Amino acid sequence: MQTELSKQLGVEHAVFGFTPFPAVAAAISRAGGFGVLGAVRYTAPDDLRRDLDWIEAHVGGRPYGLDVVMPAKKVEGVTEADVEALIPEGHRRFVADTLAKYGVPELAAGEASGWRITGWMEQVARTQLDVAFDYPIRLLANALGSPPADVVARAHDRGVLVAALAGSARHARKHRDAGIDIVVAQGYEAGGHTGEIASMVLTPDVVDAVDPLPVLAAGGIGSGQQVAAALSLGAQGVWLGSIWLTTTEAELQSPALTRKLLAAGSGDTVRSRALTGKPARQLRTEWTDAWDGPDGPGTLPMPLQGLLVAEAVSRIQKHEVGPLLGTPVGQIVGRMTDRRDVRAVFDDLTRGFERAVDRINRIAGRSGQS
């Protein structure tokens, strides 16, 4: 499973791992991919650094990237307090209705609140980067479109790539003009935030609208012979998310989630503002149908949302209440059907992805002798 791109970077495989665990990202690129540690959940400096130290420690020397969520235009002087005060009484007391109706009980005494999303904010952006450019990271990705100018050049400066996500023809030209490296073209049926159009559409739009820059095909590829596909439609190489919630190096922190990952079919997720405000697939619970249902009082918009729900979410993972409790993940979800560990993962990929080309080239074969 090598491209032009895989090589450029110096792995086997044109796999590209986003996880937020370490030990994933490191073990993706001890097997061959390249591992891509998300850093949207570090609000301090300190704590993204003491990880960066274990993937360097553990990663055996193979290149590793890093995925932040930065604005491409500049927000300063906006603190997080100044951000918690435009949130209206109403969703506040939405929120505590509804825990209050499933029984979720408080955090502990002086227990953090967990993950909330601050990444976006220019300052804890910024904090990532200066600690990320410290290590000899390959790759800098951008959840939320081109980072600004200067993020761009200092990235080339260090000689690190720059990648960012689109969900159509239009934010991948854009890419291309900002000067970006590599277009991650992801398609509907992707965990997280995506957008309308289905990855078989979106791929070989985006790399015709960007020829010759490099494009990454996301959405709805957990098998080696979705892998062939998005290689088949021009992409070098695929971004995979989802499938590696439930490797065994995954650090989730609810058993009951993970056993409701390895439970859930294709068809049971949603996309749903109730996470972040902007339209995130996850998978569907009673918690997203309570935002998402005509009693709701309509989500806030991205960074709002993150804010108010951060510790309820925190709360139903901690007591994991089952019918609330879920997560991103794309559609791809139904094949994640056992505990697998990360060099499996890629031993299936890489037979799958054998099996496949096998196959096109019999039909193809026997194609050109009728």
Given for the second form:
There are 2 protein chains.
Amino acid sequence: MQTELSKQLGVEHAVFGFTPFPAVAAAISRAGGFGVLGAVRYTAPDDLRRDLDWIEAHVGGRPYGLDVVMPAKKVEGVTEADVEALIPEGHRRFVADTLAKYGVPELAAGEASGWRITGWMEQVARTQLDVAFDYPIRLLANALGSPPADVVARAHDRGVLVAALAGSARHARKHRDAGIDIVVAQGYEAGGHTGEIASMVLTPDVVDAVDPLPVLAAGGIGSGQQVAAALSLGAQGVWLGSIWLTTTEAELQSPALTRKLLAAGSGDTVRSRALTGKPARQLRTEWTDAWDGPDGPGTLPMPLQGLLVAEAVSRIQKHEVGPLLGTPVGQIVGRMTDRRDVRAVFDDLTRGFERAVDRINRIAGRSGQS
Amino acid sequence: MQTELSKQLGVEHAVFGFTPFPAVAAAISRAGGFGVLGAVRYTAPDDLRRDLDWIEAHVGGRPYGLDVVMPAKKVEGVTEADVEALIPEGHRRFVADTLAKYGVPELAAGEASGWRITGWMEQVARTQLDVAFDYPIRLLANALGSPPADVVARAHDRGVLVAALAGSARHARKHRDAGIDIVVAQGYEAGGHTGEIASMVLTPDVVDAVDPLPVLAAGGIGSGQQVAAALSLGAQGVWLGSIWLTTTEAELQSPALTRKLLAAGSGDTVRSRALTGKPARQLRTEWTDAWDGPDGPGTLPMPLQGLLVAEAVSRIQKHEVGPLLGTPVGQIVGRMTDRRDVRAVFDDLTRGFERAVDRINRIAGRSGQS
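Counterpart to the form predicted alone, namely the form predicted together with a further copy of the same chain:
Below is the entire complex, every chain and molecule, led by the chain shown above.
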């Protein structure tokens, strides 16, 4: 699976793997793909440094990248406490009542709630970048809008390609105008923040919109057939996130969550604002149903919603409260049915891709050409 | 584009085209595809007979099929008046108020409202079948669930293949168990009734679920690249509906609607219950916004909603009331940017398919094989 972009980055397969886990990122790059470490959870620079050191030691000299979350809108001089103060009391009560209804225990004293708003704030992302630029990262991706011009310039000065996610051709053109090098077309079926246009339509839309910039297709891709489909649509590679969540290298805190992911079908996700305030695809749970149902208080805008539910999500995960236990994941979750290592996933992707190419050649009447 | 299924049906390209217009259906078959005439609007058997006669005279001996709507649930001995009586007064008032707000004129005396519930009732569909079986149709498709066992048997006795639409692997398995020959996997991005699973995920799901039955991919397909993608996903063909709406052979009543379709982008559709009571993708308009917004009365279940809005939809279309003017159409509407005849669409599909196959071979390192 070689495209101009994979050649430029010096990787064997045009498969980009986004993951919050250093061991998965390194394994993806070692397997011939391009591992991208999600940085949002690193609120302490030293933690990020420790994990990038680990990747350096385990990636075997292969290229890799980093994904940060820099909101398009700047929030200057605002503290977490300032934002906390904007959350209505009724919403706090809804969270408390829902947790009580399911008997979700408190966190132990001193246990930090995992995900915090701070990871979403620009100053934190900038601290992450200060760390990251000490390492030979080859790609910097941003999940929310185009990164600021000075960040793009700083990346380009270091020969780092900049990628940004887009859910529509309009977003993609904005990225191009901001000097982005690679657009990730994030289809409706993708896990995490996503728009309403499905990959089958979005990928060629974005390819046409930013031509000749390279486009990575994201959303609904977890098999070699789907890789072949995405590349048929004009993408220069694929961007996979969900599929790695159930690999043996992934460090999900909760075995129950892994089991839930392995059991879920394609129809068991929902695009909900319950997690962050923006529509994000995730496992459908009684937690998302509570927020999205008629008795919910309505979700708050980003970043309030994320701040409101952060501790609740930590408690649910920590105590593995089955009906409420969820995670961002795409519709491809239906194909995640057994635990395999990253290498086995890659073997499956490349073999499936070759089979799909054989098949399409037969259909095109080029059967002698395999 | 030859698959087992296209060979079995004796067509050059594994492209199935669904359309309510006889001229489009005949042109699709003449161009080397397989035209499927939508029968739902034929409440009078003689009208259907007239149009099938026309197709016979213009299809040049090529194979074609018919699509009927037989709801899975039987509604025995219920008249349109019985159903009318179930519609709440508040809903009627909302329709009247919305039409008044936009100044939508009445229909002229004697002008029939177009689409009526009767086309959705099993006895009407059976009358359509009585007519259709007098013609050499090769395929009978059903849009809502599996057709009844006696209808499947009757089709099979005549050597007619039976197809049914499915929005999930579970639906697809039901069809297989009902003796259906072909499953149309209708993705989220498709026009008309559709589920929530996008084609990239749904197509291989359904292929695996009913193997070795042939699957047609529907939803998001309007270019040769998208055909290549769908076939990469394991489909034995593609099922296209929206793309024909703006062809020169299509007989849309309203020029304004054609212009609206040509101008719409991929993001200008919505999956709404406003038209029939079940989620159906259509142009997003101020009409769908009114129904789906916080001030709407909520939609009624099928078939009540369709009956409630039938005359309103006719009035909006007849009088071309721009902000309210809509039609079922998929996200592919963004690629429908100029009026072409069916043959030109086909040429574009086949050329785009060949280019996509060339490209995927280059990516697979088989560039010498084109």
